[in-house]
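Only one chain is given next, in structure tokens, and it is the form predicted in complex with its partner chain.
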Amino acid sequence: MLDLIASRFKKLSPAVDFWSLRIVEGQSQALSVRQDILEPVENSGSLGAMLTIIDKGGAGYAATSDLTIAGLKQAVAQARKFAAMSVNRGVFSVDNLVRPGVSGRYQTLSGSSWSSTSMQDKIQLLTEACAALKISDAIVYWLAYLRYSSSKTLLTTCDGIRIEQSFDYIRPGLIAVANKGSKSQTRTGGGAGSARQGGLEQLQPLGFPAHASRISEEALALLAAPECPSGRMQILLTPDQMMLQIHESIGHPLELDRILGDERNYAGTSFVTQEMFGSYQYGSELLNITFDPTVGNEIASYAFDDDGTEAKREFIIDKGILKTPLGGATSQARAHCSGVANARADSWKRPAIDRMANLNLEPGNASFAELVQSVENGVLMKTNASWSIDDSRNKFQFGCEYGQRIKDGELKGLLRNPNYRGISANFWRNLAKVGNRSTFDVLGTPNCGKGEPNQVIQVGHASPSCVFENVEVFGGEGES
């Protein structure tokens, strides 16, 4: 289908300085069993194209689901209209816009495809997982879900470039809510809130459905747990919280389009300035951050970004020193600096903007036991529940589902509503210990919002568990 549309468009080949056509075809299926009842099965398909035209010093786009000859002609007219409208009005010269120079392909490696298991078997798996969550009358909400999506993209240009990429994504999850009176505690697991590239083979490593009874047990135990104490102390964060910490206080502030001001009316600006790259001490020497689109099962792996730039692994922060911004080719040209291949669009309906893709914290050498032993007075926090950060991505506050006291190097009792707050510019300098591969997990978030018009996209974050010093910790309104 994509080839048919591309060849249809090629016959129109508008006489402009440059055009590119990004055609995207998507499929998805969502299955969920809530409180032992199968929810309505949702299937969806999408097919559309984003046409970009550069002409006479202006640039414009038209996105359309009308892929007939008439529809594509209309898209050409629209894109030309907006290109003309932007002549002499652009933030930067259209010479900065990308003209991809290399053709190529990418395909997700799936060990066990979504269609390799029948719908009945998947529903059976969900039904059993859902039943395993219901371990007590106090579990008042229990849900097991599996969401699959795929997308095929074909980027063609007037220069004869052709980039084909095919992706498969899987999002499993388990949720249990325990309640007593006006108190409720939620635990999630089995991949909830995260996503991976690949097929059904990703379920087991994400703990689906094996974690079902454990998360319900923990939700029940949290109901009776004391509130997290307040004070400055150490925290040990597991990968399912590190994911958000990296995302909000490293990923977003390093996005070059934010630094260039594009996002100031919506997602915000950044406390990071261009002058900081190459010398700024972002974190302790233990902090090593990579932009890595090559991790096979991580959600935002690819060979090319949506502007057609080849993607490769880069160190963003090396031994604590800030090295490279998260900016695609257009932002790099605007800012006269290096960057990464991270110009991405969430669908055919939106133009590409700078995104995180996979942003990972490289493992260190401490085992989980050694991490715990290094904490004299602190709290272990698992699974992000709440996130908030200022528009410069500096002052943050995060909350987790699960807390556990650590005293004198030993894990103690559970704590409810663990929260901590800090300032990005200081927080990463207090990174005291980094876990090794045994503490490492490949996660990500499928719902990162940014851009005007708004876009929601999946980004990957892989991290080990880490210990931070001197953090302001606190709990909820209840008794501690």
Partner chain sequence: MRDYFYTLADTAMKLIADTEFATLNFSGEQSDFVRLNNNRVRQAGNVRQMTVHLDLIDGRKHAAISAELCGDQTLDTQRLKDMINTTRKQRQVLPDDPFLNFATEKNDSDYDSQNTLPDTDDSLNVIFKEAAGLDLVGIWANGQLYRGFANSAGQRNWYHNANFNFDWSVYHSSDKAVKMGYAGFDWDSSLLASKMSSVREALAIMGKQPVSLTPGKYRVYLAPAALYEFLSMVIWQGFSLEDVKTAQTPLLQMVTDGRKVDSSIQLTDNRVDGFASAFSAEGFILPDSVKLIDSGCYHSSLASARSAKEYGEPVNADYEYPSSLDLAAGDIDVENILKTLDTGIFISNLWYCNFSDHEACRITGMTRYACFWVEKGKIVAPINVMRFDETFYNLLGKNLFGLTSQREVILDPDSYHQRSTSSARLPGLLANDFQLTL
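With the form predicted in complex with its partner chain already on screen, would you show the form predicted on its own?
Just the single chain follows, nothing else.
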């Protein structure tokens, strides 16, 4: 179908300085069993194209789901109209934009495709997983879900460039809520809140459905746990919390379009300025952050971004020093600086904007036991439960589902409602110990929102467990 649309457009391609056509086809299916009842199966699909035209110093876009000759002609007319209107009205010269220069292909490697297992078998898996969550009458809410989506894109240009990419995504999850009197505690697992590229083979490494009884046991145990203490202390964050810490206090502040002011009316600006790149001490020497769309099963892996820029692994922060912004070709042309291949759109009807893609914290050399032993007085925290960050992506506050006291290098009893707050650069400069590959996990969020109109997209984050010094910790019910 994508080839047919591309050949159809080629017959009427406009005589302009440059054009590109990005065709996107998407499908998804969502299954869930809530409190032992199968919910309605959700299916969705979409097919459309985004046309970009650059001509005589102007740029115009038009998106359409009418992929007939008539529909494509109308899109050409609309894009040419907008291009003519934008001449001498842009914030930078579109003649400086770098065009896609290499053709190529990418396909998610799936060991066990979604279609290889029948609907009946998938529902049976969910039914058993949901039942495994209900280990006590005190579990008042329990849910098992499994979501799959796929996307195929074809980008063609007037220069003869052809880029084909095909993606498969899997999103499993388990949720258990325990209640006793006025207290409720939630534990999630089995991939909840995360996602990976691949097929059903990704369920096992994400702990689905094997973690079902454990997360319910932990939810029950947290009901009887004391409130997290308050004070300045060390914290040990596992990858499922590091994921959001990286996302909010490194990823979003370093998006170049945000630094240039594009998000200020919607989601704020950034405390980072262009002058900081190359010299600013963002974190301790242990902080090494890579933009890496080459990790096979990480959710935002690809060979080319949606503007057709070839993707490669690059250091964004090297030994604590801020190096490179998260800016695609358009932002790079605006800011006259280097960047990465991270111009991405969430569908055919949106133009690409700067997104963080796979943003990973590189592992260190400490085992988990060594991380714990390094903490004299602190709290282990797992799994994000709440977050808040200011409109410059600087001051933040996060809450976690699960806490455990660490005293004199040993794990002690459970703590409920652990929270911490900080300021981004100060926090990362207090990074004291980084876990090795054995503490490392590949995760990611499937629902990062940005842009006007809003775009919701998948973002990958892989990280080891990490220890931070001198962090303000507090409980959910005041000091104790």
